[in-house]
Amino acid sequence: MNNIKESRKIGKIISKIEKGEYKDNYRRDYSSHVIGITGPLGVGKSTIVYQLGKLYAEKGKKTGIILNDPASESGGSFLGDRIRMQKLSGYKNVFIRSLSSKDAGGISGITRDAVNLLEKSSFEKIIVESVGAGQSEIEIASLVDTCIVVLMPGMGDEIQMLKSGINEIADIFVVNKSDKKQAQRTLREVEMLVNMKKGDWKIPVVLTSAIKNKGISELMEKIKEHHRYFKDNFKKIRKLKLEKELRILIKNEINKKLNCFFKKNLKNYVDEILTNKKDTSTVAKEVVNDCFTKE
């Protein structure tokens, strides 16, 4: 491909998409394999989408990657990990782009819309990058065909949310940092938790050590796999993500909706609590059933 040229379009398009300028109404066809990588922030989720994109470049496959930033992220991890990134515009095949995820958890809102546009244009392969795994984050899921869920050792807390329901969300678990001690011990409790889990895929717990390119080549191969599982259960999957997804942009919808009558309301309604007119639960109840009152 021309790549100055076309991503140069591409980039403008989605610049576009960002100001709301531009509404593209194509629908995905699913001949990409789109990728999600989510997880706490520090645990190399950047260095993993590094080395992914460069096996795949090197490989021949036309590659776009996204990744989507904290608004108000700084910091030399960070930074450093932006700058490995960018080594990757150096082939040809390959188009990257970071959106701003302020307001929209852990993808932006137009990410969805930046993937298709990757799709239409014959991308292969897409990457997407999350700002971070916990429940606001867990739309991604409903996003990707793949979704990888890496955590690294001595993450007691992220070890128990998993238990709490990140887990629904992984088709891959990754244990970066595969050199810290705790490695092995977090390995296992991660496999623990995956055995317990029912269905017909087997979730696979992939060690790694992203920094030196350690674990990526046996991480692609499980991604290969479950790319392969995905085409032949797409129909169950697709059911699935949906649903998801609609519970997603509802939710989105009824937010937008409550925003607006907090901004119109809400001083009012601290009056009356504070003049002990009403108190917070009827307040509540009030709230909820004018906004979801058919007018």
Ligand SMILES: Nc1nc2c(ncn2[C@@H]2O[C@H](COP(=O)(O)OP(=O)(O)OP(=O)(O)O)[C@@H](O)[C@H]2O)c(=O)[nH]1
The other form holds:
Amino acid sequence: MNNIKESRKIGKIISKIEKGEYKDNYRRDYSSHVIGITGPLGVGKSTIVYQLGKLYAEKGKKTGIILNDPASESGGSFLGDRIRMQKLSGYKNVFIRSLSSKDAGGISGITRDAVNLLEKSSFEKIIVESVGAGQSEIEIASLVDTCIVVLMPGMGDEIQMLKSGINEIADIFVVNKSDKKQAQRTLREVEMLVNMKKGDWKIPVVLTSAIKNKGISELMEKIKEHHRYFKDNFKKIRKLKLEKELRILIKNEINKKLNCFFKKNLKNYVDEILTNKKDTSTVAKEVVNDCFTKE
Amino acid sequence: MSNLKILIAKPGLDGHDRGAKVMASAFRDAGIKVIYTGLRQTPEEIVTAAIQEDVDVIGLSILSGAHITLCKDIIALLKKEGASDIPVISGGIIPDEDIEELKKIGIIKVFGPGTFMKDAVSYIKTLK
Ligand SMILES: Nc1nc2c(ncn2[C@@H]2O[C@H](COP(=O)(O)OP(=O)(O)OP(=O)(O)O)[C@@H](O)[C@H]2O)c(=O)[nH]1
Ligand SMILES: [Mg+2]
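Mind sharing the form predicted together with the named molecule? What's above is the form predicted alone.
Next comes the full complex, this chain leading.
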């Protein structure tokens, strides 16, 4: 099997997607399993993607890998995740692509289109790496079927970061760098957190040392279990994911509109308060009521 | 804003990629998207990565004349895969007599020792 011609075609289309020059109305049929890997900087996401990708590829699965890097301020960027992919470029059934976007808000849209394209091109496994740095991750997480959040020992405040919202999206936790001290402690801390969560999917916590290729097949097993759960409860999960995603997107849209609104009108309201002796909370309520009741 | 994208690769078996990394950060600071594939990449891996990433140019970091055959292989592979529209440049410690050889092979520009990064950057920017 030689997919270089197909790679070229897909590579070119993804460039168009990045430039906003390609749109189609494809709706996912879930013939692919889309796996997201997210988590803070440097925890070993790319190394895990590499090990997983290699396992899938060796099982003969057509595997797509999408790497998301934050753009640097100059507008240039150093798309470094690919360094960790090492020999994976040599596999004929693997397609790897680094995505970047100048405005972080755009990256999830681009990722979605790229995922769709890969599913359309009958990739069985699609792995998406993204840096755990806020909103766009949550958007990316909501478009994957199985979301893996990677942590590592000695991050100082693991729990703090778990509180930041990223834990909401985890279907599986990985504590990577098990070769380091304190790995057991971090593992227990994460397990404690997970045990407090309700729901019929019990979130597994997997200990790995990606660099030593340890724990990866256990992780793959958990991914498989989650995929089964995902398929069995498809409608329910789909609804929940859509709900989460919609909530985030609506917030985004409101924020955008709100900023425009502030720029345009805030001064006028202040003047009104000063001349009519109204108080700020009354005006605020009036403004918001106007927005949400008007058609 | 430039959308220019370069793949920086370091063919060959030696483990030195300081030069490649210096190139990479200079390009990035100049607003170019840089994809770095890391050490010990074969011609096949380099060409595959360039095609999947749909780059505008491939930059090879070369340390010795021994890399000339690797360059030859890369150019040949690009041709075979119908991707010879992707230009290949190279930089590194290259003796003068090898520069001619590289150009003959089809490397469109060679930045030998003593090249100023800003010259390399402005050249790259003419490629798109
Ligand atoms: N000790 C140890 N180091 C690891 C392990 N996995 C990855 N690393 C190292 O951690 C560093 C970061 O690894 P990456 O895989 O690039 O991490 P990442 O999360 O993708 O990083 P970003 O994409 O930059 O956020 C590298 O130096 C890896 O070699 C591990 O299991 N143990
Ligand atoms: Mg990474």
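Residue numbers count along the first chain shown, from 1. Bear in mind the structure is a predicted one, so any value in this text is a computation, not a measurement. Only the largest set of C-alpha atoms that superpose within 1.5 Å between the two forms is called the rigid core.
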Aligning on the core only, does the CA of K12 end up 2 angstroms or more away between these two forms?
no
